[in-house]
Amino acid sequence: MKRLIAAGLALLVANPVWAADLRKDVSDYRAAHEAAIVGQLDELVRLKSVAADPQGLTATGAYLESQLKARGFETASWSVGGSAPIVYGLLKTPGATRTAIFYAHYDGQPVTRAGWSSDPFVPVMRDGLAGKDLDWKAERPPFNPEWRLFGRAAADDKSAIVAFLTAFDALKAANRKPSVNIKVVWEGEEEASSAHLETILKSHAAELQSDVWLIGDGPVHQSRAPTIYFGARGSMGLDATIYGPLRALHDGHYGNWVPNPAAMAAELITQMRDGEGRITIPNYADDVRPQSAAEQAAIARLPPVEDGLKKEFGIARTEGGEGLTASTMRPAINIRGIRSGQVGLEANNAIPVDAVLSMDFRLVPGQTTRRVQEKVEAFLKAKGWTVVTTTPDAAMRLANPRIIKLAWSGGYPALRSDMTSPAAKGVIAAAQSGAGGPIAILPMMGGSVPINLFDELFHVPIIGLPIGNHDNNQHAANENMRLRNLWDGINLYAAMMAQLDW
């Protein structure tokens, strides 16, 4: 009997008429409440939830907990050692046999005012990425879906939170009950390396039992199609200082004789990666887990976006020779900054005293941060470098011809969940239903999110529900959220709440 009931539920979820009715109900609700939805995102962005403002983080956590309580959720606020609170919510659904945890983070990246066209915490609506400012409160809905709301964390991840709340409201207004028990985990330290997340999750492991984690972070595929992803690359940072003379020296008198640290830095980069972005450190990829047939097929089905992106970015070529997603499935060493000497009007004819390379390493499944560090350091030593972790003194400088100081930072491994599991199939079906057509399915997002922790602690599928526009400028000045993406996100979350089952 239980199998018959389960089969009936699966047919109900898959029923295209029922799914179309749900999309219509949700879309109608959104159309009738566009001003209120944008208003809530505007209100949330105004809360300064950044690491430099602990009071802002606490206030944002309290605001979000109140939003869940108002919707009938059991709630709690979890903190340790003065950390930003994790907001937890629970809503049980009578008869539901599955539980889904919806995760997002409410903190934003640090803000440097330079580069922003407006105050990062006073949201501004514009009619495009480089458009004119609009008084959206004076406009009558429906709003142009190409409008964008600018502000810190507008896309990363406050829009995901607003999409979740709005989707829940739309279901309630349509008298549709969820198909799953719903749990919410909204974190306030993700942009600060989630320093307390593991401790808090372990302390509340009983409350966090579920069948799937749904991650509301990241941008959609560059085709703008509604997207889900099954993992993310890992990440670790490295700042490397290369030492030259004790003082800057006239390059006419001493050039070609005193080693130039800027030139040594450039040489080292070309030894670590080639012109196609492929890592040339021996045995670096030995630990990499091969892609499955399902993952390769998913990549092949993605709509092509490369020509449009080349035009958008103003580039004539790409690295690697394969498509964008295939490129981001590989490990990467990205040079995020080089500093040595001076340029432009401040340039002088001198050999600089040092050069600093700032790199980030993107990891793929199979790699660990420990093994990556070991391989990089072994490579450097094989090339004749003396590796140190503190500034060398005069005696060390005289005794070692090539000295490099390494400062590793952060770090977590990659994750790719099984795309063929029953939970994965259920999420794909619900996402397609919410979109009313094909979606982009990514085996792994190119960016990095520390979702491996959820896998290590709870051993259930981890699947991403990104809704941000690909050009949202997250982590940078003028972060923004395109309204069409927010509307699509509401449909996606409503489908996960009302149609997810397996």
Given for the second form:
2 protein chains.
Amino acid sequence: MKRLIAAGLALLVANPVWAADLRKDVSDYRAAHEAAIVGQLDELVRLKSVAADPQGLTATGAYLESQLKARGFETASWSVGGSAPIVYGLLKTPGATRTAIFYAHYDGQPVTRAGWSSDPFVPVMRDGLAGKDLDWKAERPPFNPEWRLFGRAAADDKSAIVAFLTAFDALKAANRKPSVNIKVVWEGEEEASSAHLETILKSHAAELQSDVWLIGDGPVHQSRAPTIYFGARGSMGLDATIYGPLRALHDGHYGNWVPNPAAMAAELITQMRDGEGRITIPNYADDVRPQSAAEQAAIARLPPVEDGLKKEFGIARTEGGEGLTASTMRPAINIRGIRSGQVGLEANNAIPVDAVLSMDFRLVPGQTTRRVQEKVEAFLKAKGWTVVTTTPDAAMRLANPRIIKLAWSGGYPALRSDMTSPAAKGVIAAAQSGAGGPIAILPMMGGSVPINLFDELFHVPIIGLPIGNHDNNQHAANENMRLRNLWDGINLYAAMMAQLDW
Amino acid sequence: MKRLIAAGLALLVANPVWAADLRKDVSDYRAAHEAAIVGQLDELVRLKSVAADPQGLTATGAYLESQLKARGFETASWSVGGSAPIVYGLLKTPGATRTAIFYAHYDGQPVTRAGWSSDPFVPVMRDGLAGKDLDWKAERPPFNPEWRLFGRAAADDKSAIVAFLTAFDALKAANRKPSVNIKVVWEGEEEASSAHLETILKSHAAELQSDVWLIGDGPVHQSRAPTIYFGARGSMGLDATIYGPLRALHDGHYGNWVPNPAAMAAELITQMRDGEGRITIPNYADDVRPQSAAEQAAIARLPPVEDGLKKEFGIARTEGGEGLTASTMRPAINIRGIRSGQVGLEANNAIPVDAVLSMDFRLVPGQTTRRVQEKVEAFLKAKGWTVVTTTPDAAMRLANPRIIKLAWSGGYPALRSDMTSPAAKGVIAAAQSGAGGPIAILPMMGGSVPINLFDELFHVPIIGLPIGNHDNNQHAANENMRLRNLWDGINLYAAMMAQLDW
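Right, the form predicted alone is done; let's see the coordinates for the form predicted in complex with another copy of the chain.
Below, the chain from earlier opens the complete complex, with every other chain and molecule after it.
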């Protein structure tokens, strides 16, 4: 398989000299405009595009539409029922036979101010992840590429948008014509479950014809190499409540006799997954689509990152015996939280009234949310649980020895696009050319992006172009974008606009 | 065994007519003074004798000492280093050969106002556990014995003190002479781990010579029958912290590879105890002293309460296949709390940084706190855990795959006094005589009272005379004392003062 892909690349990177020239042009442009590029990211982060601020979302959408318009794009702003607008853009390239859609989302995760070292919407530059504040506007470029700009959505995904705009400007400045027709879909509700995305995409199916979707979301590989991915795991949330006695009971007088819901929750966890993260629900993996030889080969080629990550995370062992990416190719049940009774100074000697267990199911191709739910619930019933969806009353509790209340949430399936399609080979070739060095090619991200929707609606290859550093704290406090990753992203996007072809 | 005890009772309850007269005298006295008795409990609850209020403790001690003095007791107030006073009282009975010490504590559990339906220090009468408020001062006795007075320490143990004082007054009013010399030890720091008790008892060993300690603490049997107990389980607290990655990690990108501390905690729980509450730590039960035939027979004779409790607690099954008291004769590991990550609306898709597990170990005779700690820690080490007592740094975490931080707290061993000693038989006989009907005789309470200290210091029988209803919410919000139990307690205490002999 290695030879096959290598042969494909030799074929596709038709003109390495031209590619090197392009890289140089783009890099030179970036070097000459570092302050302006960071300035645009800073400006974009200040626009509060979070679900809690509908006006901020609207303003951000308007800003982005104006940015496309200024660059000669035909634009539109799509919204239904007051949703945050999807910013659409189209730039036809005379003579181009292929059309690529560049997707990103401009909304950020909700913000909890606690935990942030600075205002999430007033970007601060620091000289590292735990670095000191810098007045970057007073500094003279070239900036140290290890600097990071901190702010909500700085990485996820506003940097992808800035990289796109800058790459476009760099090509124009170098008088380089795109190789494809360019379409843009910038969404404003991704962090709020993309509630209106499907409706809007369906009603604009005609405008959204393309040959490939390029997804500007997600982190790059932990090796920090420029990365493309061919899929992402699906995701479902599950909160489960397990019931103990109607009121907290003195565990001296009643412990060993009244069932302890925390112990029941512990038993349930160990019945669902073993200490190595392997799911032990019978037949759970029946639906899983096997990995292809190309996918396995791609994983084997990834630069090793495991030792570095163990150090970064302070862990001495890992679950399972495989590397990181091989591990995340499997379905997973992640315990994201458990709450029962009290601990520490608040602990009292009582049997808790319940235990709440929050789980995150990661799906792989072949699994559907419906089948996962069915299998989990069948397993629970086989283990003697009475599965309910509303809080049981006293009579029900008295009649059923093990009651579990389930609340499923936010489900969508996984996607792995074919890594060997002509479009896939074209994207790989362009990415390698744009990087001018090794890139990381992931068959599937461990994390989830609902790109299955694009696949279901449009049946074209869906390929990820992430640019954020893996340690960008997306979805957490102190989200940040490392400048080196932004610079790499500009080159990656420029290559996709100017070199993509098949 | 049944025959032996029955024979013993026939011997000891020498004069059933006299016993019935005593019960009638005491009951008549109580019926004539119900408002005053409740008034004294009300007055006592209003004295804020909680650890957070040292002045309240001192004032309560002074009040109680004055109550004894007024009844002709020699009294003393013992304190060290500013501790809450121990109120001591002595009333010699001419001709008596035995001395009984009546112990109770006048301090209450700390109060968290949340959860209380009324001010914990302004007693409210209600016509049931979830009943409506009554203006009992406007009601004409006899009061409905199902009424309950709500307030902190109303049951635990201020009712035992009121029962003692009332019983004494009733005997005096009936011109009945005590059968024993009476000593009183009323402690004010029991709910704060009795920090100064041992020191004070040791320095007053001469005054504290006796033939039996009678412990006015704990709830009665769930059958609501008057109860005596011959011991209590010991107790140790353990908070354990299990470490995951140094920072919370996206469980899509890292789940299945970075160890999940919540899953590790679940595995640990299931390794320590099974779903039936049986401890599965190897050799854990080696130290356990077997139950005697008398103890087993006493348990077999207890009125069945299990079906009623299952209904009261809303549970359809119990742990283990035994009755409640048989279950609580075993050592226990109770999970009183677990915390890891977030659940519900706060849940995010992250591998938590740690899991905190709070456990309450209940000890039975033969076990020592030192041996329990040794066995648990040896078990953890055998399972691959690195046991620490301070938070591990990054280097330590990188070098040790499973680190658990342990914080043990509040340990003391169990006690089971001999149920067949002459003193035990005397107390059983007096209790049965005072009740005039069936009583519950417990070899050991499931809950813990540090009465082992009295045994270690004085080597005399230690026997419990609880009077609080089992559903008194002691240690929780809405603590309450049911009047029927207070009335029963007065008869029990009167019998111990006037009929105890052997």
